[in-house]
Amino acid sequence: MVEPLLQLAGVSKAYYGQAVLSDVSFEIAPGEVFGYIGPNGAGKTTTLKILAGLITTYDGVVRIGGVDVKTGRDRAHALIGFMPQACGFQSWRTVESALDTLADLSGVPADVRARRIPALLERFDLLAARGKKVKELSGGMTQKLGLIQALLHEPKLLVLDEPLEGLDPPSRRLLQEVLRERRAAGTTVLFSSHILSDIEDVADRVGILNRGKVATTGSIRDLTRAFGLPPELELAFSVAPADLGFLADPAVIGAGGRAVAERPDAWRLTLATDADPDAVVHALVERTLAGGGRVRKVGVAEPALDDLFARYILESDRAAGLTVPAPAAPAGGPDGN
């Protein structure tokens, strides 16, 4: 069994008597990308600052590569590359000078710095800005610079706090590609974000934090099962059948199921919780062919991470005895809303 690269066991932290983290425990395997999500004030940034050594007083145990962060701080933090939510650089330095100084402080030899800094600047489309002063950079460029400094010493664990914030869509795609490359190279990644779709695109697992506690972690499929969400299917036609009424037929999708048109030729079906997705797929293909249509694609659809997050927060607040509004009941039958 592979030892986890990162372990948190019973981690708690309070400020002025107010608990921010309460008995937080989870593990991340080597080479895994772990998304850390939660509402504002849930304790995400506090967790990451503990890992990065910016917060040193807390209860519980944190191990990186088997090294206790409290008792082996220097050895543990040599394994980490940290990108804070707001990266602070000396604004009067040039991009290249700022990175060279930080790499030197991280113990990267001069000959390695001379190779690695230009390579990373080129990978992040910043090579042309190497001679610019940091204060001349846009917010998105500064954000990318923050990730570069975290990668300079090729850490085993990359800890990123809201790394996609302030980036335009092409830059977000680039960063996602880099995270996939790091995973392929064996780097373990822990990152928080409030942009759930971005976590959904790259994370192997997610941990949902609420009110300082992590009650669940897992893949999106694991969380779907845990929360009892109804199965969903995606259905696309190359030729639509003349009558689409079977999409709302309880005999096909189960009582309480519904179908929503995403495009004229594509539908998303929410099945009854007790429906067998395989049997429904078979019935959909049969009905489509019998109606003179042809199926281009049909299969199980993963639920949006936003839905899982909302469900978790709802259940967590109810368990805490808080009053929460009941979710609206879905409308029956196929519709375009």
Contents of the next structure:
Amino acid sequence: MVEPLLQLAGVSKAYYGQAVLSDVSFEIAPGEVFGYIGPNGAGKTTTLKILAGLITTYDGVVRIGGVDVKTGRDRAHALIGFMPQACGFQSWRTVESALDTLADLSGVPADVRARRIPALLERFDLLAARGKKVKELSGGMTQKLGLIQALLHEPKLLVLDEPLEGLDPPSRRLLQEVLRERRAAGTTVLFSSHILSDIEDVADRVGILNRGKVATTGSIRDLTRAFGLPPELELAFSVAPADLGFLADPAVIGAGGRAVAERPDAWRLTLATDADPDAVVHALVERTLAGGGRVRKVGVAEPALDDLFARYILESDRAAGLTVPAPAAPAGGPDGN
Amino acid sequence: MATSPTLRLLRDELVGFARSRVMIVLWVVLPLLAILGYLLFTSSAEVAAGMGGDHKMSANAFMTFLLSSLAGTVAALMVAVDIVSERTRKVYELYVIRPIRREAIIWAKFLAVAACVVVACVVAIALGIAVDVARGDPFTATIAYDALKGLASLTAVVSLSAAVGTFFGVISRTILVAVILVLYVGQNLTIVPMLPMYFGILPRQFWVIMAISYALVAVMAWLSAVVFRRSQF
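Next up, the form predicted in complex with the partner chain in place of the form predicted on its own?
What follows is the entire complex, opening with the chain shown before.
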């Protein structure tokens, strides 16, 4: 069995008697990209700061490459590249000076720094800004600089706290590409994000943190199965049939199914857990054609990470005995149109 | 051979300070204003040295007198405010996560501020001597000796103040608290090296004051390191 690169065992942390993390345990295998998600205040940043050695007082054990972070701080730090949620640089520094110092402190030799820094700046489209003072950079550029400083010493484990926050769509795509490249090069990545669709695109596995506890980790497919989410269908018309009543007909979509209009010509149907999606697709096409309509697109929709996340939070809050408001009625259903 | 983290950070801090506006003010503007004040002061009132003596106060003596009351405060405030400000802006997180001793970060800051303020003292005293010479006073060996002794005293005061400022910077979470601590507590701590002489415990000698000052600098630097090592970010 492959030795995990990162191990958290029973990690707990409290501030002024208030538990922020409670018995958090998970492992990440070498080369894996792990998405760490949770609502605001769940303890994601605290977990990542513990890994990075910014928080040193906690209960439990954190090992990076088999090295306990508490006792072998320097050896563990040599393996990790960390990008904090907000990266601060001394305002008088230029981009190049900031990176050169940080790389030097990470033990990167001068000749390697001279090659690697321009290469990384070019990769992140910041080469033209190498002589600029850090305080002159935009928020997105500073965010990229924060990522570059984490990559300088080619760490085995890359820990990124909300790396996509504040980036424009092209930069987000660039970052996703870089993460894929790193994964291909064998780097292990742990990153948190609120933008779940971005995690979904690059993460091999996700861990969901709520109220300081990680109750579940797994691939998105595993989590879908574990949560028993009902199958969903996407249906789009090029010509909508005159009567859309069949979208609410239990004989078509099964008992317990429901349809929600995403646009006037596009619908999302949530079926009962035991429904046969293929049979429903067949019935939908048949009824559309019979009603004089034409189907542009129909198929099974994979549940989004947002759905899994929402479902998990809902269920864990219910299990904790917390009051959970009933879900709002779907807008734009067949009856409502 | 790889540079030690403290030296690397010290070099960077010195470059940073040297390029900052604060240093232009400290090295150029303030000495010029001080000497201008001296020239106006002495030409209008011809006030005697020692506040009432028979001899006119030299520019060199005026600058040393002025610096003895200002340089320590400037050094302590600079280092304390800088540490709190950089910590608030999360600058240290990127250093602390690297495989270096945490104290290297604040020791570099302390050494850089102390060095910059000492340079400011050298500039101011040299300017004072230059003005004296330009006004016809001869530059004698005694004057050179007194200037060097004054500079040595100032260096000790600046070092101790900067060390105290570093400690208050490390323990404070806001700039206001750091400033209050430096002004109300730090200023009193810098007279500690004189106390054994006042109470007759130790001989009233220059080297004794220097030794006590630098021992206190070491203690404050060590205390700052201990607190900074235990800091949570």
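Remember, it's a predicted structure, so these values are computed and weren't measured experimentally. Positions refer to the first chain, counted from 1. In this text, the rigid core denotes the largest set of C-alpha atoms whose superposition between the two forms falls within 1.5 Å.
K.L.:
Superposing on the rigid core, I want to see if V61 changes position between the two forms - specifically a Cα shift of 2 Å or more.
P.N.:
No; V61 is a residue whose C-alpha shifts by less than 2 Å between the two forms when the cores are overlaid.
K.L.:
Comparing between the two forms on the rigid core: C-alpha of A283 shifted by 2 Å or more?
P.N.:
Passes the 2 Å threshold, so yes.
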